[in-house]
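In structure tokens, the next block holds one chain alone, the form predicted alone.
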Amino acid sequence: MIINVRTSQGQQFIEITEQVKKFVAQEGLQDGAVVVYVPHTTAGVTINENGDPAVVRDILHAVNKLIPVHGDYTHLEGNSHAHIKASLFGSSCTILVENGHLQLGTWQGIYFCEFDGPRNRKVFLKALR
């Protein structure tokens, strides 16, 4: 399955937990895992707290202090910071499924991570049985 994501900012986290839950239900996956894969070199995926939106803001703030948008980069497209961030966050995550439920912690959510937006993006989901 493919989730289409439209980002509206240069850097943005978009929670996709509910779409992944719907996919698990549609697949009838009771026990196994679901892989969430982002096929882009300037975007990624992560699992983190979804209870307080300040956490996402704090993550982006800290990452931008470590890897600023404008730095001593040589990549001609001007988006080296986005490539570096995407590499650090990673392009996939695997979530265990038990009794038809994602095995996420109480405050965990799955986030698509945009580092070079706004863009139209894709997220691939695959059930593992």
The other form holds:
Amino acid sequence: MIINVRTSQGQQFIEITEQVKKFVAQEGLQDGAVVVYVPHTTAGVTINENGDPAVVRDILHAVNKLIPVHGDYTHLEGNSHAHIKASLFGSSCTILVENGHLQLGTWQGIYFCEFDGPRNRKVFLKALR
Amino acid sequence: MIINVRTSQGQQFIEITEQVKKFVAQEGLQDGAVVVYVPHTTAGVTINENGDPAVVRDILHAVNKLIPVHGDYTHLEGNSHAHIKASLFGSSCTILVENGHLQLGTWQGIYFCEFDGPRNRKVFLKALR
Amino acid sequence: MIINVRTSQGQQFIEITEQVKKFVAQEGLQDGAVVVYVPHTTAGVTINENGDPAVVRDILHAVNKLIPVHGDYTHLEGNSHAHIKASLFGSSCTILVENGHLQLGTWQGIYFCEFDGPRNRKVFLKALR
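What's the form predicted together with a further copy of the same chain like, now that we've got the form predicted alone?
Up next: the whole complex, starting with the chain shown before.
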């Protein structure tokens, strides 16, 4: 299945947990895992706290201090920082499923990580049994 | 299956390779993969050298220079550094299984990564065939 | 299946996308996922742009500014920087397969990440259905 994500900022985490839960229900997946895959090279996916939005803000702020938007990069498109972040966060997450339910921890949400927006993005989902 | 991990320090890597091997044997998994999943947002999981304990010490030391415990974070709980580390290390590892054996390299061990301890933690394991 | 990779530099990304595509064809995998697993503790695997080689160069350059080859490390073998990078990039990638094709994005390539070469390395591949 493909989820469409419309980002509105240069860098932004957008929660997609509900879409992944719906996918598990639609697939009738009882026991196995879901792979959430991002087919982009300037975006990623991560799992982190969805209680206090300050957490996601702090993650982006800290990562931008380490890997600034403007630096001594050679890639002419000017978005090397986003490629670097994509590799550090990773292009997929695997979440377990038992008794038809995603086995996320109490505070865990699944976030699409935009590093070079705003753009129209895609996320691929697949059930492994 | 759930592994219980009791951490004793603020930041600490605890090897769980033996528990994962036992799980593979108990499941009778001959061919496939094991997903090791951490349902926490201030902890992670990684695979690295289990020969010299200095390796794990150096990893934690270097990561703390990049993402210090105290910084200009806004999350009031005061553990933003741990959330950031959790996303950079990741919430799961996938290890292959062939002929009933985990296909780890000679020096590879599986480590639970505590970034906001001490706490009682859980790790989920699942076999994919 | 095992891919052999011969690296020629201390730090180097080597694209292995074609070998993974061949593996999918040989396995006759129509629908599922491929896990690309690196059994080394000073190397990793990542997915990033394979259009402009400057991207990979910028990734390595930026990561070496954050985690320098020589630092205040205690591991006597002198390659702690490579172990740290291995954990940040990760030891595996999971890529989806549909209708017999790897579901990579337009610009995505799969890269073996050497952080302590030159060496003869191995990459394990496995199909999950």
